[in-house]
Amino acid sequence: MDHSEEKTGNPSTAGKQMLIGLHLGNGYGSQPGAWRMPGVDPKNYTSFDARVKQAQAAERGKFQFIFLPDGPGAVMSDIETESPSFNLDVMLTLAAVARETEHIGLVATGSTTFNEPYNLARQFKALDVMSHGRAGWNAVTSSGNDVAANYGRTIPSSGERYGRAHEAVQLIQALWGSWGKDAWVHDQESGQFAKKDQIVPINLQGKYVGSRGPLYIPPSEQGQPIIFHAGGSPNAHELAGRFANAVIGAAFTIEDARAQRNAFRAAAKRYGRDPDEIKYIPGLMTTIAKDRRTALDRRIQLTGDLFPQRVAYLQQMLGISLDPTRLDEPLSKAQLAAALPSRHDPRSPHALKIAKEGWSLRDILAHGVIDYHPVIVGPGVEAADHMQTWFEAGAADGFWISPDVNTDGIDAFVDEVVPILQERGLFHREYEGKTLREHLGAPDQYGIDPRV
């Protein structure tokens, strides 16, 4: 496609190029069943090489950064058939990643609900101190009482949540700038090692957290991590508006996203903070194939027994009856004229659309019309329409991309889907930058925002 098919941009990103993540989390893919696929080392779930060789597919494919969720010690899965959906560690992958990568940035999450802030602010800069300048965290609370349960404890209510959140963050920060950035000298000759005046405590102490200080660990390339968030609720907007330079989105319709996306430009007008500073990343989960019926093939061999629940799900969201043991017939005139997608659903109208171009029940749900985020199944190239659709529209300032399967799924998305992008000229085609600042065009900060 040359540039004169390019369609005319939204003015709030004309001209601009997307960021791309990659969600890297329990080392085999999103599906459950990728960890059995052909090709695949059923230890990957220990394997910190294999995150290494993942890590290093994305930044060959120039993305900005990856991205390690993280849900405190919860099973979010069938231990029987599934692995757990985490990493063993987030800090341990990271800084196994960190010395075999060179650029990409080396995001985490770091839930403020049932850690210390200052554990949190030692681990991160740390962490960016080893990286030279590529660590974000990932400001999150925890919901859950299978997760607070864990710490012997209850979920506080969600209040008590974004109030000691709003607290740590601002303590964390704190803490990060609390060894001067010019405090150490290391001169051998003379004798210092540091300006003792410019290494001071901080003396914080709020409603649910608080730290003496300060942290001994001098500033790195970009100063300090970068804070990205992830969530779509007010307490959301608000958390994010205030401090993060990124937010890790959930959105299916297009719609959905540029409403995420202006809340939180809003957020951070409050803020006194520039809209452009707070980017708006949401997921998009890929199996990239030659043609869609090769695609629908590999979703198909993904899913494996779990199509009749499924089916149960896709019930719901369509408000008809639907056999599981006819997968391979697509549903009936009557059927679709009676189908009624769920008002409280936003993939159901984009299910009943698959479902009455003729496709079997199997594909339908072969198509991910269940999944959480939008999916692409066929050629790189329809990633790519998807994702300039979306950036143009004013959407999206980049995605956090899902492969079905690690193993595989990362290269196809580098080698069918970055050049397309690239010859739109729509994202970079080199690291212009070695910190997650420069990637992220965030503004320098070293301690906290003084505007917030």
Contents of the next structure:
2 protein chains.
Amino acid sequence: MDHSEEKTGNPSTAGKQMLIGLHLGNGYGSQPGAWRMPGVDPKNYTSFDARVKQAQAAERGKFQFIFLPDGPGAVMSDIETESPSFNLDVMLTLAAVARETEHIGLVATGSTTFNEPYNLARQFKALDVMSHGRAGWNAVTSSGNDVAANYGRTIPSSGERYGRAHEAVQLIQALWGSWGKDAWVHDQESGQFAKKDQIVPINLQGKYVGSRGPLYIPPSEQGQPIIFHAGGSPNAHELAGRFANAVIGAAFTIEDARAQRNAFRAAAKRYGRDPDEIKYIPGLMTTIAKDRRTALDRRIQLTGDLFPQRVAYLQQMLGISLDPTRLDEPLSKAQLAAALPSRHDPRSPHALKIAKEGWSLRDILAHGVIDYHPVIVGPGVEAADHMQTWFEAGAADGFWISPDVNTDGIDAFVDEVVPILQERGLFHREYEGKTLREHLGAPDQYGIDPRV
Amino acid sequence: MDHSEEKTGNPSTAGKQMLIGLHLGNGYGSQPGAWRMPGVDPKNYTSFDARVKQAQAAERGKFQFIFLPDGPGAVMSDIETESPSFNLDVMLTLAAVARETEHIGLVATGSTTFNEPYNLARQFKALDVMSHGRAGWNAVTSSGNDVAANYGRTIPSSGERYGRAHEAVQLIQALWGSWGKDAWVHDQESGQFAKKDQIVPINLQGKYVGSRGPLYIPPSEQGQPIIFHAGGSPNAHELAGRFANAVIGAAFTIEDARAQRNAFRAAAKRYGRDPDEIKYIPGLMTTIAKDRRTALDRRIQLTGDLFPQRVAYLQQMLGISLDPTRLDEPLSKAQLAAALPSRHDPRSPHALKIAKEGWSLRDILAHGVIDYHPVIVGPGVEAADHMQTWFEAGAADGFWISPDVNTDGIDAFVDEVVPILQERGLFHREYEGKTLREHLGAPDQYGIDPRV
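Moving on from the form predicted on its own, kindly provide the form predicted together with a further copy of the same chain as a structure.
Now the complete complex, all chains and molecules, led by this one.
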């Protein structure tokens, strides 16, 4: 690839392009009100058709991957009015998507805390073979007592969880690599099915987990799945620095994102790797419409009856009292003067900035100031500008996108944001290859070479 | 249904029809030489396309289910010349099949020994929802040290394994039932997503496993998956008698099969159930061709170089010495006179019966006398006769079929055996409903009714 005509002027990103992933969750979208929107099938929570269509829309937009978070706790305190957040099963969803897409990478979370490593190894490797080399495993630890209770346990300490995670990832990569690259011969003429001397046991026994192996699955077109990680603690930096090719991040400011990205890069270096082998990918939530007002109105529709509850949140962020019955009015001069962004909430300065622009209380909230990631509520160019700024500031190698609604919300991103990024030379126009490893520019990783 | 015209005369089966399942394993078929047969793609081991096509062929034949065994040990001692026996991953295979079939039941083995119950619960329930009520879980214990080694463990005692299995099945059924039948409302107008008071924690804590729940997955069209079991020990009778609606069996004689079937029925009765709720389904292997000679020749082609090794086996079964260089000759009168069927091998009397018919040593073996189940090598009517005899003798409620080769071997069964069974009134001509529960005539099982 030659992007020399499209250089941005910033030496660190010159000629480089960003990655984009789609967050695929409960089938409706990232906003709690998505399931009630016009045009949305209220049965999408259980619809694999819907997930496949959504992944196909992302593939039309040349997204490098879809990302399916998972948390086997699924607290359902809001079930009376809201859908659970996650897929019914991330692996079955990806199996359906694998069969009905051609290029897009397939990434899901799998907990190292409450899964047997051998079971994770075989299921992700099978997906990798099934998808012809498009699988990624987001290897995380589980930290919620809600989750642990579903396994009849309590949560281990962070040290124990990460200790087990390091062993589990190492063991799983060893199982994935237990077949040499060319071990599977399947020669009908000679009758040789596989080269037995290139399929070897791994015999790893750690403090927490162990396995003899080998796995019974030959390499995929990309050798083996790619490791992702999600988390921001020092333990996360170490695990990702050692094993991961991509990090699913969460950061509200360029400064925080850049610090995170640098921490992961430094950790990779400590483990003897090229820092460019680890991509830091923070989240971005989007409500894309033809102008800001239209986008805000869409957000207001999506928020429904939740405004009073969100006003209470905003009060804490700004340290002032707000009246939930006066949603149509902007904050008073006295309120703005008294406001003090909470030091405990990194979203607070941005919330105050929006408030100072003079929007009504309802519109301030409709900007998504208390959402889980930075939020774009406006025309496509605003999303493109945000992404370019972060990318060129060394704060991100790409973004995972959570559209407000997973029907027209994905299409709006694909049709309104992607073309701008492509014109600016910041995003590819076509898949570079067939595998997720090719999409990410990650180095090859096959199995053992018993001759060495 | 009215089968009164088709009564067989036997009161216990009058008006009843048998069940048929297809064994779906490594993608080639049940014979080790299947992967080398003309017309077989040698890459089928990793091909989900192939599995889907095979399941579709079984659906064309109105089979009630496909059955995917699994043994997460996959000893690969013969990998130089033979494929491993199992699917890359049974759940991903069933996900692909679920998307590309409409009626056939989807049954896979899942070990209670080396899986977290919560993980089994959510994956089988998700499959059940995905397939619109066609999932079955073959709940077994793992007994091989080869398997245990892949989990860094040794095999627990049979008592412990079955103790954990009882807890796991009970817990999983409770998780499956943690949503009431009508708990999922998804009413866009009113904004009610679900009835929270009909989704309840299970709070089961046993000696081996526990879970708080609830699961986050609503009921499928059949409520919840159906429990299968496989095994023949007294422990197996108890587990199946308590929970299972079907048993994947293995028996070489009518007498053994009938005894097994009666033992499972008696166990069901002990647990307060109607014995007809548990179906005993032994295995049958098939090589179907236009006549016996053609079928034997096909088997000979499939056996390839393995004859000497099988002669050694046959020697032990018959208690006589056999010469592997004289494959073309029948056994001598002296050999037949000296032969004494091994009391340790239930296949031995049948092997001697075939030998006495005067077939050559090669042809004796080509009859499949040392295979894992009864074997039909001949025209379709021989399979139909076998099935009718066992069914009417109270030895089977149906059969799981292992064709020799999973291409034309399935088609041969569908085209040559199924029509005969249908004409005899022993097998349905059309699916009775949409769900596996309907196919098996199993009683409804939904979730909790918190009003009771």
